[in-house]
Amino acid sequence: MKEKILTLPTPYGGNLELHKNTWGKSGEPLSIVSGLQGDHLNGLFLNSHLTQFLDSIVEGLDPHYTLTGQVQTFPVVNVNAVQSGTRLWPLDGMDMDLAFPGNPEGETAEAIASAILQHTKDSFWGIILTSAPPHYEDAPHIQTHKPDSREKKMCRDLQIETARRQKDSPTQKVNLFHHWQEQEISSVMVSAGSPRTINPQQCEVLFQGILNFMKAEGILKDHRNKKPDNKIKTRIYDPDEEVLVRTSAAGMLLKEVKVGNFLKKGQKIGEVRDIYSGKRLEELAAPEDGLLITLRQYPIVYEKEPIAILLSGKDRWQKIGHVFQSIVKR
């Protein structure tokens, strides 16, 4: 059911309206939020896919599933930014995810943030759909902060192979994810793709992950009782297991790999060429074995520009080895 949760007047006579979709019986819902940034279109597409799927179940058009819990989705949070086709709404330049907890009597971004928080505060679970920062692409993965046992279970239930624990940041206290954590809502973010693009294949990975989660948590019942052929084990990488690859020359980046690939140490990632002469200035290679989780998409790069992030377990295995050696010495 589509429900209007906020109406704000605009200078042009029409109203800005914020909506949510709700399915299932009342209770502590699963809340799924997308469109905090106007250019994160993968999240909007995925949310529309979920809407179509849940509508078909509630309307009795899909005999395989029954909705046994409650789900609510917020497909487009930063409505103005989406309408203008930009990451931020140009009129206020406010990042919607830096406006929380918001203020019902405040400016547009603050009023929207307040409405989202008010309508999700009773949630048991929360999922934020996001994408890579501008100029980059993410492979589908989960993002957490300091996962407790419930959030680790969320990661396992989603059955998405990779999860990243985020570093502490000064902006955390003003984003939605932090406030969900403060209210003890079990929550994660899932990221895939690049801003301003839709990648259906990446969205399908996240869609299947959310279905896995809803079935595991008893929100959705699959009458076929079909067990997955190969249950995916999620690995959570710590910040010190991230390897940043930077350029040493400025020019045009030509990539030779794709996000989601596992790279071997020394494998070529791409090269930087001079824009005017076409001369190769630098060849970029993986500094160690690792999963390519983020890759630069915009090809014009400056000196010392980050172009890739690899997830490597090298540090973890070194720590385990040191512990083992210390035990043997005793």
Second form
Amino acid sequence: MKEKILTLPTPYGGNLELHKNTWGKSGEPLSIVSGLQGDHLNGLFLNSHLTQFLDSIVEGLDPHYTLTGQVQTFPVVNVNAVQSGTRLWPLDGMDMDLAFPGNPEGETAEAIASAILQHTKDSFWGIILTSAPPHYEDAPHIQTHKPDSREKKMCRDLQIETARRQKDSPTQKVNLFHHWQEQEISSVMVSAGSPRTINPQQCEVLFQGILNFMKAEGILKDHRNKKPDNKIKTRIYDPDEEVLVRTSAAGMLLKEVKVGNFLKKGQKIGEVRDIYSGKRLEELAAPEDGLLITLRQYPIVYEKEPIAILLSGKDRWQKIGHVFQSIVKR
Amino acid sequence: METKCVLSIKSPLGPPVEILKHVFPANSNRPRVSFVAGLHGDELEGLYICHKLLRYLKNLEANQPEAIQGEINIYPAVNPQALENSTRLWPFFSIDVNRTFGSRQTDSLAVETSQALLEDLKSSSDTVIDFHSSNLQLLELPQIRIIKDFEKKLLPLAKKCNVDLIWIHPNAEIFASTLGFNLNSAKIPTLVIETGICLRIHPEKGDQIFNGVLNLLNELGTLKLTPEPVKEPHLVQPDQVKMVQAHHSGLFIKQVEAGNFLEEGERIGKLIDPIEGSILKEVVSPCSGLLFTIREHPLAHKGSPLARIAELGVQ
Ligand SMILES: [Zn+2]
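Starting from the form predicted on its own, produce the coordinates for the form predicted together with the partner chain.
Expanding to the full complex; the earlier chain stays at the top.
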């Protein structure tokens, strides 16, 4: 059911409206939020896909599933930015995800933030749908901060292969994610793709993940009683397992790999060419084996820019190796 | 004066993006003071003050070098691409650089840049002044805002700066990512001086702060000179600041100027409906005091700030 949760008058007579969709009445609620940034369109697409899916279940059109829990989705948070076709609302230039907890009496961004928090505060689980930062592309993955046992279970139940634990950030305390964590809502972010684009294949990975999660937590019942196929194990990577590949030249980046690829040490990622002469200025290669989780998408690059992030298990394997050796020695 | 490059980044078309600082070497080891302007590329009032400082110090260096007792560093344009485009945010990334300080997530050029600037300031300053203007919406009287936690250290310095107002306010989470907060947390006293509005220069206000800054440099012993007398600022606690917000969306027509002393109930402006032709509200002052913030951008949404008044006792 589509429901209006906030109406704000605009100076020229119209109204800004914030909506949520809800399904089910019993059980622990799951909240799914997308569109914190106006250009994170994969999240909008994924939420609309979920809406279609859940609508068809509650209307009895899907014979395989019954909804046994409660779900609410907030497809568009930064309404003005989506309307403007931009990441931020040009009038305030504010990053919506730096406006939490917000203030119901405050400016537009604060009033929206406050409404979102108010409507999600009683959730048991929370999922934020996001994309890579501007000019980058993410392979589908989960982002967590300091996952407790419930959140580690969320990662396992989503069955998305990769999760990244994020470092502390000086702005985290004004993020929606942080406020959910403060209120002990088990929450994760899931990211896929680039801003300003929709990638249905990447969204499908996340959609299946959310489906897995809803089945595992008893929000959805699958009548087919089919034994699950091989369960995908999620690996949570620590920040020190991330390897950044940076440019030392500036120009045009031509890449030869795709996000989600597993790269071998020395494998070419791409090259930077001089825009005027076309000459190759630099070849960029993987410094070690790893999963390519983030890749520069926009080809014009400055010096010192990270163009790829690899998730390398090397540190952990080394550590495990050391422990193993010391046990053997003893 | 010596010019140093704090950070240089090759750009796609060749010419590097550079953050420069001008160093006036000291004749003694008195406190080193640094000035920063242009962190937000559309805030130009601080650039004007740095311009005045540069001229003054160059002249001093030529004619009276012994007056410079402590090293002075001027970083006149620390967000070069935003300044060239006259935008608050670093245009290539749409990122507010003053929300990236103190980050350990070095996965963007903006964070690389803010880290380099922060480290350079830490290594070469005993006191820092960071100049800002307001955003597109509001005009501010010359003021220094001090987070309560840093009041003890900063208030005596702030009083020397010839500003109209010092506003002590509680900490807020968003400050954790700013230059000022990170320097103060690193025990380098840093004053954030805010004046005017973005995209404009008010020379008379700039001159006022310039005099204040010379006074501060003299008080610290960094300069040895006879400064002009400065004004005593109004010291304002959080509960003395009354904010007037738009109760409805519309266009705000201001009828007073920043710096006016208002009586309770005195007219500040009106909020009009541009489509229907009606007056939505006559906006009045909720208290008597000094009007130190006024909305200049007429477009106001419900909840937008229209004015701030410092409630003052009998003057
Ligand atoms: Zn500023």
